[in-house]
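Next comes just one chain, in structure tokens: the form predicted alone.
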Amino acid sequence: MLACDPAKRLSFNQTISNGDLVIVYEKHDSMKAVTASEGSILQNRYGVFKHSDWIGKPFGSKVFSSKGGFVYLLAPTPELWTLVLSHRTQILYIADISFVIMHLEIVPGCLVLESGTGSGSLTTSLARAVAPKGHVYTFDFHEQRAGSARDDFERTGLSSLVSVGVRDIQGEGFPDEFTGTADSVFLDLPQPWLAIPSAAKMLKQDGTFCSFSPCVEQVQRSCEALRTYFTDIRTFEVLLRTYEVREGKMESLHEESNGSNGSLPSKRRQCSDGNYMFSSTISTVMAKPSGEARGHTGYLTFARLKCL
């Protein structure tokens, strides 16, 4: 996904390799994910695609199957490998992803750690923001999910921005080697509070933290345990509203003129003052909200470690 080179510059590559990782899209609610392997095919309902073609081709190329069909083959960005991932457990999306990142301050250079490593998908954003020479070290109390998750980042390119720890940090907290070393700590756990006293010992002074909780009952209880340690606490849900952007027919009415309604096919109709009107369908460009609003996610809570 994302390359360091020996001089420690984040970059995409820009044509596809064998043994690239290729986000396939078939259509807006339809990617996956594919190793583009030579002598290996892909078939879809466009068609048989070889992976032999896509060698050599630039990310964001549109391929051909041997029945006419296509598919655009893109580069596995964060955003979109959010997307298609395999849901060990309930993800976070690009509205809260983005959310969390800008208010925690995260930028390159940064040591990130995170409790709840779950499916993966805010750490792989967390890499691309700390890169190309910070580190996010992630834990979850789950073995067989954190070496899938460690896979997933060594799929993806991330195994040299991102550490996997198997831990309960609600029970035994975050590593002492970390005390005082963290710019931003985020837990995504049952039961954050718990883990609030280490958190606050990790982190810089200064230091940004921040609590994922589905549960307004989970976000009571860690803001009274975050008083202690932190200030500035404020908790906010995100909500994101699709609108569907698209070309449709639209009837339009006027008065008859001089006979004619000019060239436009339409149909006439009497209005009850005797007049008579001409109704024609005109295309249009409208805009509609998307009838699959993804609604709440969760509460997120950010906080500020106490300057001594």
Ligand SMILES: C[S@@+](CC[C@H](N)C(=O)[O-])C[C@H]1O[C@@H](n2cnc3c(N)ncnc32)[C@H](O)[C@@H]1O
Contents of the next structure:
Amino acid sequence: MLACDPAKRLSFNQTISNGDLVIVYEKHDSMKAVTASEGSILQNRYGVFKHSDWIGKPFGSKVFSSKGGFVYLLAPTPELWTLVLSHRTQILYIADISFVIMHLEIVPGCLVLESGTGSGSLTTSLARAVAPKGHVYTFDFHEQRAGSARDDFERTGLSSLVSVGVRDIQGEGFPDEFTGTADSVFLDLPQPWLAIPSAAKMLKQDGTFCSFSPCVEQVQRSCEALRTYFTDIRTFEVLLRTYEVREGKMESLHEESNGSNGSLPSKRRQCSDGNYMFSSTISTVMAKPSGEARGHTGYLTFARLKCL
Amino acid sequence: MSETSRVTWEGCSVLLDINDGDRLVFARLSPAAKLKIGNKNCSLQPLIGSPFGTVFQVDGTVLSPAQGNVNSADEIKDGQVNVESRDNRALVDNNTAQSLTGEDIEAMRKQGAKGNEIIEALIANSATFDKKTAFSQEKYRLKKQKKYAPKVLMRRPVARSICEAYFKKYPSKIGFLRVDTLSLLLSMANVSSNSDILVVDMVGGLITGAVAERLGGTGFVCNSYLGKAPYSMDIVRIFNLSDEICKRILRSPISDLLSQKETAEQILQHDDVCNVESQSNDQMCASTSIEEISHLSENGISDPGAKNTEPVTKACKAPKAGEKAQQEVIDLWKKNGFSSLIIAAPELDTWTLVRDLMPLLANSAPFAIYHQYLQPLANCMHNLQLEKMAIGLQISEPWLREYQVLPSRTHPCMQMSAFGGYILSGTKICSSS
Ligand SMILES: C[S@@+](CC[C@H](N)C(=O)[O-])C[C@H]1O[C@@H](n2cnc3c(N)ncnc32)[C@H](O)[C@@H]1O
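What would the structure be for the form predicted together with the named molecule, rather than the form predicted alone?
Expanding to the full complex; the earlier chain stays at the top.
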């Protein structure tokens, strides 16, 4: 998924090979991750697609099914992955993810600790941010989930950047071997305050911390725990509003004025008072906020380890 | 000594946060650098070699690391403590409460009293202090501390802190780009190591710097411009980018990226432009080795502190970013295509710009376009759809709210930024021809 493998880097000459992970785009709200493999087919409401037709085509291609339906084949990115991954837990979405990485000041080379791994939605973006030389150590106490996440990182080509550990972080804290080595720690746990002393211990001087919690009571308790070790404690909520765009064709009325609006189609109409009005069609591109949106995801609490 | 170092060095750029954000100053550290705080000229020498995140306190003209717990606005903010026996019914607001005069304080100063001692004396001589609620006592103490023992927090100048500082003090310089919006631009354009990112940055270099920070010395950020004069990249120099990273920031006129074949004449022209550019780069370096963002007072003149700050030309060794892209690199970009595109160009027509730049992107490359106004993005999105150039098109508007979290006093902050701009994002597809 990442360009740190030069062979997978996006370019005009980059084509889909056997075994590549492809994001199949039907519509903006309907996408699927598929691994291209010579003898396989993809069947959806648009028909039957033969993978063998995809191989050798560039990413970004439009491909057709036996009955003439079509889909687009896109190169995977962490953003697309978040939209197609299999939800084994609640996950973080683009607005929270982007803000977390920016606010934690994660740059290439950083060492980041995370718990819980969940479905690995955030982890994928963390891996991109620390690449090519940094590393993400992520922990979940759910063995099966950790295993599935590991499989996913293998599939998305991130295994060299991410290690998944099975561990009860609220009970045991992060492993001692990371003491004083982490640039950033991120928690998405039900009782994050239990892991905060350990997070403080793992961080380098001036290291950054973030905890994501859906409920305000969790935030309250976390902030209390943070005050012992941290400063610059700030809590945010970030949301996205999306817009719909369409071209509207509207009729516009005007009184007769000789030939002033050249080529526009005009119709003559008689008004009640007997005068003639002309109408023409005007088209405008209009935008409005979408009617439905996510109203809440969670609160993001950030802090910086106190300088002694 | 690079962007990830935890300790400052001579020649390092820092963000100084004076009295909890009252003043934000970008400075380059050198033994000779001075900064005016209150009415005192303080040497920045003691900051060299200190860890980022250190809080300094001003005593006389000397900056030294603050001892023990420093009062912070964090802890008292607005709102009342619920469990409190005192209230403020007996508090009379007149100017007779303080028996210490200005002369008294000056006299204490002359005898070498420290800022904290002056504050204690002020409290001891205040007739009303004891009657105040704990909350207003703290507020009083903080007010006096700001005046008599100003606090300076030394921060790392990174995309986040730079964007926040500009947004707070000088938003027009960065096209009102809020930090959450910037963070979205970087993810939506899949900025990751080893990629070649095309940017049109008319927001002072903030995007160029933020992209370079994420590339970490791999790939390239191509800062492109229309016409002959490159856009300002002043903000890039505030980041502590290593030489390795600076080398990855290149500039190119859009016409060069689009031209099919170079004529000898064109190549000559470029050389001219190149010379002019490097000259102006050097000049900028000398005059702005210390750059300041401060309150704009009502009449629009920035904090006088800026004028009293001596720029330190000798110590200025801000590495040079933004060399002109050589033909070989341009050829490589043309051959492979850029990995993604970010535009923040309020003064250019969005759709025609996107239409012209789109062919430079590799197929399946994502792009993200920032604008303060919705209409140019709506038009652009509509045209991209009609021309079938891209899919996954979406206009989003981020919304950011900060909270005060305190025991029994948790609520959204009273002030918030109501608008952080719009983003049009999408993915380029192969042309159907
Ligand atoms: C909401 S999910 C995290 C989602 C993740 N941020 C993402 O974007 O995909 C929370 C995870 O924390 C794990 N978890 C809960 N308690 C834990 C503990 N004490 N130690 C480690 N992991 C824990 C759960 O198994 C679950 O997978």
